[in-house]
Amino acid sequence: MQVAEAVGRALVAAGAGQVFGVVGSGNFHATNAMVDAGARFVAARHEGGAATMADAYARISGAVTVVSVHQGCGLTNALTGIGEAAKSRTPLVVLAAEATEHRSNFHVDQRALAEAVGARSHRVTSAAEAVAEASAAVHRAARERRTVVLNLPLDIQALDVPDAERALAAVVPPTPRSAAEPADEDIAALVEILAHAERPVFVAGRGARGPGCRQALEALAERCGALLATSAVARGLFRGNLWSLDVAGGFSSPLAAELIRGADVIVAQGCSLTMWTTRHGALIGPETTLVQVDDDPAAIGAHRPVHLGITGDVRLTAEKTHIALRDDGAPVHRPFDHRPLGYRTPETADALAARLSWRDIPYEDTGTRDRIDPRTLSIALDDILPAQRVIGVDSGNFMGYPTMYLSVPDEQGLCFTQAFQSIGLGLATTIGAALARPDRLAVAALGDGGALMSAVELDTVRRLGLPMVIVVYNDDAYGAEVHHFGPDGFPLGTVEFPPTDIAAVARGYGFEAVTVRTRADLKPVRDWVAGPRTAPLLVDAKVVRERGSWWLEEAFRGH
């Protein structure tokens, strides 16, 4: 056996069972060895939108992904990508060809791209040690939730394994990574600052997304007073808790950033508190203590100092917390069974009922006879479209409307891939969303600039026969850009561009698609729901651009 079959074939024994690429001389061979090993292998039309397709399926099912790649410029096609998944710490193994030969003019230095935008970096060293380099690669990825980038150079690939059928039958999955224990010290001052806390509020994260995590930190929360909220990619955690702020950060409503910055203590629960989440810090008062729970002891004040970090697992730490409050002997100084307790006030629960959707908040609609208003078209298809979905969201201005008007049904329902805030990544996010969730409906939300950097995927959509609605805030411009130097009167014609039919772009790969200027153009989109949905369908919305949108305006407070 040769060692890029031998490759493959352990990849997918150490549990990579789902593969995206796009197939070229150099991994040609080790895909087609994956694919006989049983794994699914998705390909897409560019290495880009495969990198981005396996980052969201690993977010959203957990399990270790592949992209496969050709080597040099298989490998700098698929880096934007490859970049994002590793600033979101996304177990990922990106399988790359690599030409060790510098004469070759496919070389380029392999190991450094990889670690230039946050990657590891793991090698095919020789042939005795092919099937165990492969392996590591797999386990490396699920211990430390990283994305690993396997080179595996051509020189090698074509030499014979020794004894390879013994080495493979000694690769087994990684085991599922060890819960990290809080210290006691640790869970001690917690309880005191909980104790004392009169206005608690908790800030869940990616961290908190795991098995059981919600139940533990529900439970914390009513037992201290806490108001809940999430991190943009956590968003959904909370949905139907009564004490739930939705998302915190420059997504806020008003009301929830009211509620936050009122907080004397915030705890961060597997949340980074980066300048989104805080709002460059603005959401924390300049009296509110901050503790924040990681199991990654270097998270821990990574973005901003914090009054007290806790290593430890946030379910673990949630009820370690829990428990140590119900206990006789806690330094409490008031009874935990008064009510109302904390935060949770007959005034904030009518508040929280009555204004904290944005939703909730009236507006005045600026749509014309020729663009709607993103609120009116996000708030209409939030009603049309079935609430078991799966919702990808592209970058630019329009973004903060389906992230907050479209409602999702739980932490699976939105998968957000902005820590790199790269357009042109929505579309492939939400194929891969698609795979992990096929029970729900697939929504893409994209501007105009990110569907047309994109629209070679629009065939992958087409080819799997994904029922997938794509939804194009199109403004006919850079958005943010727009918004952001605009008013300053710099000129704008680097960032504005004629009307693209993009309905009719669809059609060509064959898409359903409709023009949406007003609310009454939406009635084939309530058709299409109804069924039989045989084909997907594009939604080329011409949203009004007179003005940037409330987060924008908020990032650019922060600058």
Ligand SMILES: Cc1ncc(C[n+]2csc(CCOP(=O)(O)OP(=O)(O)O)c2C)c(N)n1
Contents of the next structure:
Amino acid sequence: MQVAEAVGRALVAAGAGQVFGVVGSGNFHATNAMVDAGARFVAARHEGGAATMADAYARISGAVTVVSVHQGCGLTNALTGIGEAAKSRTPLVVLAAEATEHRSNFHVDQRALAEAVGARSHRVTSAAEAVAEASAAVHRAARERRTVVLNLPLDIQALDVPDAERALAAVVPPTPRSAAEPADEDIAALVEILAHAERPVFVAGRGARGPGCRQALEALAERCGALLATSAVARGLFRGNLWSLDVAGGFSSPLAAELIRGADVIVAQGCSLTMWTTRHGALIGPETTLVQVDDDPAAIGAHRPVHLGITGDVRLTAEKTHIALRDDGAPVHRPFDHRPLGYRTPETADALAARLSWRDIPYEDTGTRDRIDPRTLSIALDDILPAQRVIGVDSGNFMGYPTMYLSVPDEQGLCFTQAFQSIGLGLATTIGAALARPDRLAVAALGDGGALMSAVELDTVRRLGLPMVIVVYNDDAYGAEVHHFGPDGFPLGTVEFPPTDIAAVARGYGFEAVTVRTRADLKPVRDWVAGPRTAPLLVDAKVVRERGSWWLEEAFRGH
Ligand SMILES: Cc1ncc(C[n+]2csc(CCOP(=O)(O)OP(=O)(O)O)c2C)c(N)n1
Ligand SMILES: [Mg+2]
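Right, the form predicted on its own is done, so what does the form predicted in complex with the named molecule look like?
Time for the whole complex; same chain goes first.
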């Protein structure tokens, strides 16, 4: 057995069962070996799409996923998606053929490329070690939650692996990470803080999306009267909880922002407290005690200084804190059980019921005969589209509308690939998420800029037969830039475009498509939802372009 085949087989034996890619000569044999060994291969039309599909698939499924690319230019094409995955700590293996011969057209310093975007670089170094090295890449991706580029040199690929079958038989999938135990004194310190908290708020992030976290956090929050929020990447985690504030940060509704700002204690649970989640710190009051729980010590205080940092698994820390509070957490002078309900007062309950959701907030519809208000569009779509959905959102001025107006059933309902803040990832994100959750309707929300940047993957949607809805918030512009620079009178010729008929583009790829200018134009969307959904649907919504969105204005204020 040659190295290329042994590496492909080893990746599958180590548990990587899903591979996305664009196949060229350098990754042909290894990718085929993965398929022969039982992996599912999805051909993307661009390596950037492949990387982001794999990223989204890994985020939703939790499984180490593989991207397979050609040497040199295949890897450079994938770099933005690899950067997004690396920043998001997605367990991903990029199987990259490598031209180590400097005279090759395909030669480039692949180690430097991987490391430049925050990925870990591995290499298959010999026939004897190939199987172990491939397996080690999967194990590292899983164990350390890292994006690993596994370079596979062309000159090694055709070598014979000594005793390959025996080496492959020894490959095992990684064992699940063991939950990091918080220190007893940290639990005691958190108990002390929570026992005295009058208006506590928990903000749960990516690290709180694991099994059992919701229950553990809800139980602890109930015990100490805390309100519950999430970062954008964990949206939906507390769906249905009466004390949920939905998303903390730029997307927060005015009431949610007011309540978070009013907290006397905020506990970040597996959440890194970025400038987006905290609105550049504006959501954290000057007197607020800030606690951060994370199983990665490097994450503690990385974005904001905290009063108490606890290195520990989110679920385990919540459970231990809860037990400690129940057993003996009450300071003697102030019995815990006799306190008022913390932040869970009748006034808070009334306010949450009346005006938490963006949908509860009246607005003046700015739509015309030619362009629909993006809020009106989003609200109508929220009503039309089935509740069991998984949404991918691209970047841009429009992005807050689908993120906040389209509800999601749980923390697997929104796949938010925004760590690199790149436009053009939303469509591939939704493809990866759709494959990981075939039981749900996949919905891609894109700007016209992001949609056109990634349009080649419309082919992948149609070829895979995904019953997906793609909504393009089409303002014929890089709206984020228009609203950033327009108010200061700068020329906008570089960021505005003549109209593009994106519905026609989609039809060319085999989609059903509808152009929407008013609410009435949405009837074909209802019909599509009610029908057999044999072709995917693209909604080219011509949206009003006069004003920037609320969250963008907020973001600009932060700088
Ligand atoms: C890869 C990449 N290139 C450029 C940018 C800068 N950028 C941020 S938003 C944006 C405009 C996006 O336009 P569109 O997708 O139409 O969304 P809109 O802002 O109009 O709602 C641009 C160019 C970026 N974030 N990522
Ligand atoms: Mg636009």
